[in-house]
Structure formats: structure tokens, C-alpha cells
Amino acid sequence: MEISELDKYGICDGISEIILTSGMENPNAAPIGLIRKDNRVFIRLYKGSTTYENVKRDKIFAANVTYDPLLFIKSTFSNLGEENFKYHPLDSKSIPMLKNSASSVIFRCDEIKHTKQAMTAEIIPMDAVANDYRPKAINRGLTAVIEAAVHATRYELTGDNKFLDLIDQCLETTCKCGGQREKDAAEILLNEIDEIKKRVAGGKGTE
């Protein structure tokens, strides 16, 4: 499969926000930014995550393109249930994909490099499935709630209150521009942030 074919599946130049599915026996899903530049594609995965361990071991995964904000938020902060996955056969393996994705591309890792904090790899597209060719306009509420989720993970890592202000700005856009699923995702995110605040406050109290 050629890199140029990725356009047909929604993975274009720049950083594409996808949900990565990995783990052939115990499937896991997590949002990541997939980098496409100069006819090459890369990922960076940080140590300590199930996704990191799965990809390090199997060296193969699926990148799922979806417009569903609930899938992004739920896969950021919890494990998706088995009912959300389907399996695609490739070279005697069964690769987990999201059932309700617009498209899914299977990648194999190549030129893996490890640092103390992360693993980077050039990735090679092996196969792809398109499930939904219906056009969909960009919704600012969707992009804003995804950005808010990114800020929430950074707040949990750093405890820096500036990320809470950024989250508020993003979710204000979601409330103005989003549909019901975007607003439902924002509500779930707010509940998660309340729990993160407790953990951050507890961590500061023990310093």
C-alpha cells in the first residue's frame, strides 16, 4: 500500500488525530496524533501506557478515523468495551479495529527508536478499510472537545492551572457549536476533570 493512498482514508499531511487500536488478545484504544510528512508517516508513544506496551510487542496496530467525540473522550480516560471492536485478518494475525470508524488503516512499525520517555517509529501502511464515504463538515464543537481532552491530560501530568483555563475556553466553543454528541462528550470530560483535580490536589498535599 502506497503512502499516497492514505488520502482516501482520511489520513493526510500534517498531524491526524486518530484512535489507535492495538493488542490482538486484549484490544485497547487510545487517541494519538499520527504524523505524515514528506511521504513518510510516524508515531510517538510514551512509556507507561497500554498502547506503548502493545505496539512495542506486536509492532502492528490500526489507526481509526472517526468523527465521534464520545469515542475520543471515552478512549482517552477509560478502556472501551469489547463490543466496540472488530478484527481484521492480516498475515495470520487478527488486528483490532473500531467497529464504528469511518475508516481504519493497519500500520507496521519500522525503524523503531527508544528514548527514556518514549518510542518513535516510522510506520508503513499495510491494509485499509473504508466504512463511511459520506461527507462531513468540520464542526468546531468536535475539534474543541478533542483539544480540551488533550489539555486535560496535560493538566494531569503537570498540575498547571493554565490548562484548566484552556479547557474552559474549548468547552465554551463546544457548547456554542457542538451537536448533542459533542455536548455529551463535554459532560463526560468535565466529570473526568473533577476526578483529575482530586488526584492533582492529593499529589500536591503529599509533596
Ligand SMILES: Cc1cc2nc3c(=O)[nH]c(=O)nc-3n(C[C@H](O)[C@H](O)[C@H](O)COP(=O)(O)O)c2cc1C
The other form holds:
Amino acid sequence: MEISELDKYGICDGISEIILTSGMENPNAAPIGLIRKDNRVFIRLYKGSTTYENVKRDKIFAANVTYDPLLFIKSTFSNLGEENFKYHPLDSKSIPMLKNSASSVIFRCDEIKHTKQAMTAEIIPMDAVANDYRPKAINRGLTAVIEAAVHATRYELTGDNKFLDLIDQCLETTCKCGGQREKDAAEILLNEIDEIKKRVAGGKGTE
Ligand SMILES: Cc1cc2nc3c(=O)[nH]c(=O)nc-3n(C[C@H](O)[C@H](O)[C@H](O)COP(=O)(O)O)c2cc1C
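Hand over the structure of the form predicted together with this ligand; the form predicted alone is what we had up.
The complete assembly is shown below, putting the previous chain first.
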């Protein structure tokens, strides 16, 4: 598959926020940014996640394009249930994909570089499935709740309170502009933030 064909599956120039599914035995889903630049595609995976371990081991995964805020938020903070996955055969392997994605592209890792905190891999598209080409207008409530989830993962990592203010600002936009699924996703995120706050407070006490 050529890199230029990725446009058809919604993975365009710049950073595409997709849900990465990995792990043949125990499928896992997590939001990850795919970086497409100058006809090449990369991922950077930070140590400590299941995605990092699965991709390091199998060197193959699927990138699922979806606009569903609930899938994004649920897969950020926990795993999705088995009912959300289907499997795609490739070279005698069975690659987990999201059932309800607009499209899914299978990538294999080519060159992998390890640093102290992360691994970066150039990734090569192998196969793709398009499920749904319905147009969807940009909804600021959706982009804001995804942005809030990114701030939440950074808050968990650093414990820096500035991320809590940024999350509040994002969720204000979600309340104003989002549909019901965006609002439900925001509520899940707020509950998770309460849990993360407790962990951050606990961590500070033990330093
Ligand atoms: C929109 C979005 C994009 C993200 N992009 C990345 C990324 O590129 N690399 C990474 O290591 N983590 C990224 N994360 C954080 C992971 O999704 C998060 O650490 C997740 O909990 C990992 O789940 P896992 O342990 O099931 O793999 C992103 C999170 C969000 C919400």
C-alpha cells in the first residue's frame, strides 16, 4: 500500500488522532497521534502503556479512524470491552480492529528507535478497510473533549495543576457545542480526573 493512499482512509498530512488497537491475545485500544510528514508516517509511544508493550513485541497494529468521543475517552482511561473489537487476518496473524470505526489501517513498524522515555517507529501501511464515508462537520465540543483528554494524561504524568485549568476551559466548550455523546464523554473524563487527583495527591505525599 502506498502512503498517498492513506488520504482515502482519513490519515492525512499532520498529526491524526486515531485509536490504536494492538495485542493479538488480549486486544487493547488507546488514542495515539500518527505523525504523517513528507510521505512518511511515525508513532511515538511513551513507556508505561499497554500499547507500548504490545507494539514493541508484535511490531504490528491497527490505526482506527473514529469521531466517537466515548470510544476516545473510555480507551484513554481504561480498555474497551471485547464487544468493540473485530479481527482482520494478515499473514496468518489476526489483527484486532475497532468494529465501529470509519476506517482502519494496519501498519507494521519499520525502523524503531528507543529513548529513555519512549520509542519512535517509522510505520508502513499494509492493508486498510473503509467502513463509513458519511460526512461529518467539525464539532468544537468533540475536539475540545479530545483536547481535555490529552491534558488529563499530561496531568497524570506531571501533577501540574495548570492542566486542570486547561481541562476546565475545554469542557466549557464541550458543554456549549457538544452533542449528547460529547457531554457523556466529558462526564466520564471528569470522574476520571477525580481519581487521578487522588493518585497525584498520594504520589506527592510519598516523594
Ligand atoms: C488524543 C490523544 C492522543 C494521544 N497520543 C499519544 C501518543 O502519540 N503517544 C503516547 O504514548 N500516548 C498518547 N496518548 C496517551 C495514551 O492514550 C494513554 O497513555 C493511554 O492511557 C494508554 O493506554 P494503554 O495503557 O491501554 O495503552 C494520547 C492520548 C490522547 C487522549
